[in-house]
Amino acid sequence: MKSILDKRPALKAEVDKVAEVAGYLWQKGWAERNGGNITVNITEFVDDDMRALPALTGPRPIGKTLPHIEGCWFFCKGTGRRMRDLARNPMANGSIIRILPGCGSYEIVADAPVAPTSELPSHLAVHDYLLTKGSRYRASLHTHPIELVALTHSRKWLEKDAATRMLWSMIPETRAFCPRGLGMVPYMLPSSVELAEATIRTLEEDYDVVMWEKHGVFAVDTDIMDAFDQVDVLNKAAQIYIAARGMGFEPEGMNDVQLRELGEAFGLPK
């Protein structure tokens, strides 16, 4: 069967970084059943022959208009879909979109009339912010880390910027590779347009991972790659500091000092 993606390889090898995290979701037990969102902006990718493809469905309202996203493109997880099947073959559950003049609305085009994430909304929002601030971001991921939303059932890290600088200490690779920390949002409606608002007033604050209350993280990046590298290093850095916690004793932590070293050795956001 053809695919859009034939004789189209850097396109394709942005779908296959997302078969691979996908796949890498579901070992690590952070995307049960159909649990999780990705969607990627596609569009540095779209050739004129993949403009002039027919669409293969009608248009499809977006729910919201998003002035900054017209005529791009999107890969997006399917509705329902597992991640552990978009691992395996990510073009039967997942779509490309094209979003239509006037911003309101979208048609899938390719490979096949697979429905996008229900999240879509809440997604191509944070996409629109991102392209405001012109930024290099193309990847939005949501997924959860059993760790991470352990820790969001206590008071104490619920808190600003209270985990961040817990997970900052735990191990010097998560100052490093996470340097704007984790954001936190309380507890809202799973899908709910306050939950996106919520989010992106977060992404707002300078934070490129955004922790949900008792659900799960929604992470952005260059690539779907980095999105996920920063979940899986703030996350190891949770099961650090619970191991510590298991094992009897409150872990001490890289103190204000290594920290602040760490930060100018490597050239660190403050």
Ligand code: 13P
The other form holds:
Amino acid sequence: MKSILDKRPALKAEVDKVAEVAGYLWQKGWAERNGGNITVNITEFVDDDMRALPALTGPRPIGKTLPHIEGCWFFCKGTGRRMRDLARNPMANGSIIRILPGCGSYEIVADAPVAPTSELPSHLAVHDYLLTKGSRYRASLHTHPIELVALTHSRKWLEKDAATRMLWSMIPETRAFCPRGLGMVPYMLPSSVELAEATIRTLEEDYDVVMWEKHGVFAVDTDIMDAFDQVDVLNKAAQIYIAARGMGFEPEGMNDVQLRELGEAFGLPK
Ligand code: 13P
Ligand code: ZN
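Moving from the form predicted alone to the form predicted together with this ligand:
Whole complex next, starting from this chain.
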């Protein structure tokens, strides 16, 4: 079957990374049914032949006007589609969309008219925000990591940076590879514009990864593999905490001096 990825190796490599990460999400048990979604800003891979392609659908509203993504192109997981299917066949379970002039709507361009994720308002609002900041980040990931979601069922861990401090202190890699920590967004209706706006506000506080209370995480990074790595590192720290609690004790955690030393040695923010 013909695909927009044919003879476009750089674009194909981006979509292949999405498929690889989708497989990891399923294997980790973070992607029940259609749980989670991925979008990648692929505008840098768009050529004149792609720009000339007719749309597969008419314009569809985003639900928000996002002035900085005008003319941008995105790969998006399809709504209701399974990560395990995205892993096997990304272009049949996701689609490529372009944002139309006016920045309030998009059309689907390739390969099939697969409607994008219901969390599109959050994803596109985040991409818009990243462009305003001049960020190099091009990928955003929403997933349901079991142990991190479990933490958000306790008021204690919803306090600003309480979970960040605990997770950083479980194993040095967490501080090093998730240096901005874990932001918290209070519970809001999935796929709502309010959730999108709260996500931006929390990312603006200088986080790369934010929790949606009792729902999942939302992470951004240069590509989808790096976004996945940040969530993976954080969830591993949560698992270490839970393992210690399961052995019947409260883990000691690295102390503030050790964490500061790590921050200085690696030149880490915060
Ligand atoms: P979609 O199937 O629409 O991407 O939704 C999955 C999800 O996790 C919603 O929060
Ligand atoms: Zn979700």
